[in-house]
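We begin with a single chain expressed as structure tokens, specifically the form predicted alone.
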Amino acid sequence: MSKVIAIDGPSGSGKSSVSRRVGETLGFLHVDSGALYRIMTWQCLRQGIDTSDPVAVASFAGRVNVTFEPRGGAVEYLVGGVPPGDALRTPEINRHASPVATVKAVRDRVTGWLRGMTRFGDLIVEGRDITTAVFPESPARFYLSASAEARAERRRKEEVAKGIACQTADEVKASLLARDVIDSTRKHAPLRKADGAIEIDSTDMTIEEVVSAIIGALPDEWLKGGAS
């Protein structure tokens, strides 16, 4: 049976960077669940679906087709045989992703995709409802947190590095805080720290320190036996 490390947390808490490092260290495939919601959003916008209309989004969700391939230490997503790449990381997608992600039909579709990925082997899956809704039975569940200032700075640096920065630091922070409210108050699978999950505040920690904390908290038999 595949092992699953589940990691939740708000935007900018370090989920992606940490998950990739842990995956590389242990040989687990990295799975970015947030990218699937961005794909849904991207496809809605491309097809002219009103993202503020949950009925329209729900109806459209079943028509979005994504294929999956293990590649380079991660599960890669393909739409029409092509990876979306940085098309998913624009401010426009950021603005529309939250309302799309609140729609139950969207969350159900993405949850099904994620659970099906266990066929590829051991996974480290990051998102906002992985520990509570997608893999609640995993013995390795973590919640990453950080101050709003630290998260905004991280997100700003990511945007600059990708050449898509078009927001000030204050605008990035405001966007993150607005997303926090939507994610934590939505009706279906809200962002929260799951009972029994280990919380790690990464505000003043390096990526390496967070990675070490996660690996050190994994079940002993996982480390002794290695990835399956």
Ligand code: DC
The other form holds:
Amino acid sequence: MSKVIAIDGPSGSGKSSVSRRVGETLGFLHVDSGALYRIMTWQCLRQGIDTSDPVAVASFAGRVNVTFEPRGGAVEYLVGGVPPGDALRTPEINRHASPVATVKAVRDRVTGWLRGMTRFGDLIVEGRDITTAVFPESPARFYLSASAEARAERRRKEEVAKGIACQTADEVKASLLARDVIDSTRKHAPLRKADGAIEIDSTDMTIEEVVSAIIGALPDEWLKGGAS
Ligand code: DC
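Next up, the form predicted together with this ligand in place of the form predicted alone?
Everything in the complex follows now, all chains and molecules, and the chain you saw is the first one.
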């Protein structure tokens, strides 16, 4: 049976960089669940679906088709045979993704996709409800946190590095805090620390330190034969 490392936390808590690094070290495929909610949002916007109308979003959710391929250490997503790439990282999608992610039909669809990915092998899956709802039985569940300032700063640096920065630091922080509120107060699978998950506050930690903390907390038998 596939092993699954589950990591939740708010935007900018370092989930993506850390998950990619842990995945590379252990040979586990990296799965970015947020990108699937972004794909749902992108498709709604492209088809003119009103993202503030949960009934319209719910009936559209079943029509979004994504295919999955393990590639380069991650599960890659293809829409119409093409990876969406940075089309998913616009301020417009940032703004609309949280309301779309409140819709139960959307969550159920994404949860089904994520669980199906265990067919590809061992996974490290990051998101907001992975430890609480998607893989709550995993023996390796982590909650990453960091101060709002540190998170906004990291997000902005990522956007600058990718050449897609188009907001001031204050705007990045305001958008991130607005999403936190929606993500953690929604009815279905809100972001919260799961009982039994290990919390890591990464505010003053380097990526390497967080990676070591996670690997050090994995079940011993998972580390035999491969991980350093
Ligand atoms: O991690 P991200 O910023 O790419 O996530 C995009 C949106 O999807 C964000 O509003 C939170 C939501 N999300 C979610 O509800 N559940 C997940 N497992 C992952 C992301």
